[in-house]
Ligand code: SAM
Amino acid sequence: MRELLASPSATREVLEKFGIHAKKKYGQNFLIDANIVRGIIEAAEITKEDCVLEIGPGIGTMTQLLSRAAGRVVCVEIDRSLEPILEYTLEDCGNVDILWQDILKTDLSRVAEDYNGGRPLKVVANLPYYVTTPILMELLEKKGCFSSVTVMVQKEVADRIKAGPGSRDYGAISLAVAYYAVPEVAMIVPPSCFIPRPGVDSAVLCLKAFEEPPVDADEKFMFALIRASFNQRRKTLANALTHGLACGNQRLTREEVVSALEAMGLSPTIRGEALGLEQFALLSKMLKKV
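Structure for the chain I just gave, only that chain, in the form predicted on its own, please.
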């Protein structure tokens, strides 16, 4: 039985054996705390009934324990130089498949179809900080592919995702995630749990996907409003939407926005950061032109 990697000594031994160094361009930081790895798997509620998609298995630290907990594990890894090390560390893991490709270029619907009969997957990942938001949005927008997404992210990203209207951290990502899933922070992970140590705390974020969105709105138009609102967040909403909306050929006048806000009982000088998801959904309905 291959030794588990989730310890400093075992990780260093394998890295030295294969001459592997963490690559900054892929945002690689290797977990070395078994309790954290087990905590992630527990937070994801993985059972033998589940097929798990792991993004960026690295040297296989979490993959080893996912293999024991899940029925099947499909890993997507962009760094092909890790192939010999994963062959070694996952030698005993017969229920693991590895796809050597970029997760942002992966046909996620096809993965669900090929490896889980089209049923929703559960995602577990230690995401590279530099590409966290694009990966999260790619996952969440693939409705029906995933029942949950449990990821290690930079703590400040988790703070932004969990933030509510009026707070400093609140932004477009807060609203985007709230449209697709319920976010919860399962634990905070200090830099000492990684090799090499990152410069900031991390957080394990659990996203349970909605079967149906919590608001009724034209998704494309609503998110165009949200982006315009936060691209110029110090401007009033009326000014931001008048000058910053980018959605096909639709343009808005300041009078149209002010009229809609007043009909909602909101001040014409309100900023986008004060509106919640339901308010943006209602505003988008009022402003959408056929």
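Definition used throughout: the rigid core is the maximal C-alpha set that superposes within 1.5 Å between two forms. Computed from a predicted model, the values in this text were never measured in an experiment. Positions refer to the first chain, counted from 1. Compared with the form predicted together with the ligand:
- Relative to the superposed core, residue 196 shifts its CA atom by less than 2 Å between the two forms.
- After superposing the rigid core, the Cα of residue 140 is displaced by 2 Å or more between the two forms.
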The other form holds:
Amino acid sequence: MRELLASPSATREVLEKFGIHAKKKYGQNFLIDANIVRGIIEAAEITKEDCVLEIGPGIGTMTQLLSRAAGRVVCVEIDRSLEPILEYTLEDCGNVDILWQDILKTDLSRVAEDYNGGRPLKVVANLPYYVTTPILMELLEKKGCFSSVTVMVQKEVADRIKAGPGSRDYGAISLAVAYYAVPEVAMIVPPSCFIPRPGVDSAVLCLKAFEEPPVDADEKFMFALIRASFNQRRKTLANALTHGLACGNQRLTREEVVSALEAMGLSPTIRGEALGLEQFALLSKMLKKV
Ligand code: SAM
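Alternate state requested, the form predicted together with the ligand (shown: the form predicted on its own):
All chains and molecules follow, beginning with the one already shown.
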């Protein structure tokens, strides 16, 4: 049985054995604390019934324990130079498959199809911080493929995700998450739990997918409105939507936006950052042209 990697000494030893250095360009900060790794897997409520998608297994620290907890684990890793080390650290893990590719270029419904008969996967990851938001947005866009997402992110990203209307941290990602789940932070993780140490605290974010969307809206159009509003967040909503909407060939006039806002009892000079998910849903219903 391979030794578990989740300790400073085992991690240093294996990195040295394979002459591997953590690569900054891939956001490599390896976990070295077994309690944190177990805590993440517990927070994700992984059982033998589950097929887990692990984004960025790195040297296999969390993968070793996921392999024991889950029925099957499929990992997507961009850094092929980690192959020899993963072959060694995951030698006993017969239920783990690795796809050597960029998660942002991965066909996620194909993965669910190929590895879990089309049923939703559970995502568990210590995400690379340089691409956290694009990865989360991609997962949320393909949300039918996942029943839950449990990920380590920078604490400030978790704060942004949990922020509500009117707060400085509030943005398109807060709304994209609110449409998928109620975000919960399972734990705050200090830099000392990683090699190398990141410069900031991290947080484990748990998203358990709603069975039904929390609002009734044309999703594509609503998120086009949300993106346009936050791309130009200093502008009034009426200006941002008149000039910045990107949704097929639908265009909006200022008058249309102002009249919808007034019908909702909102000021014509309101900014998008003041609206919650329900208000964006209502606005999208009023502005959508068939
Ligand atoms: N899971 C390991 C752990 O907890 O120790 C490593 C986590 S490390 C923060 C992030 C991992 O994601 C690295 O292994 C990195 O190579 C990988 N990675 C970075 N960008 C990626 C991408 N676009 N697609 C897939 N994996 C990526």
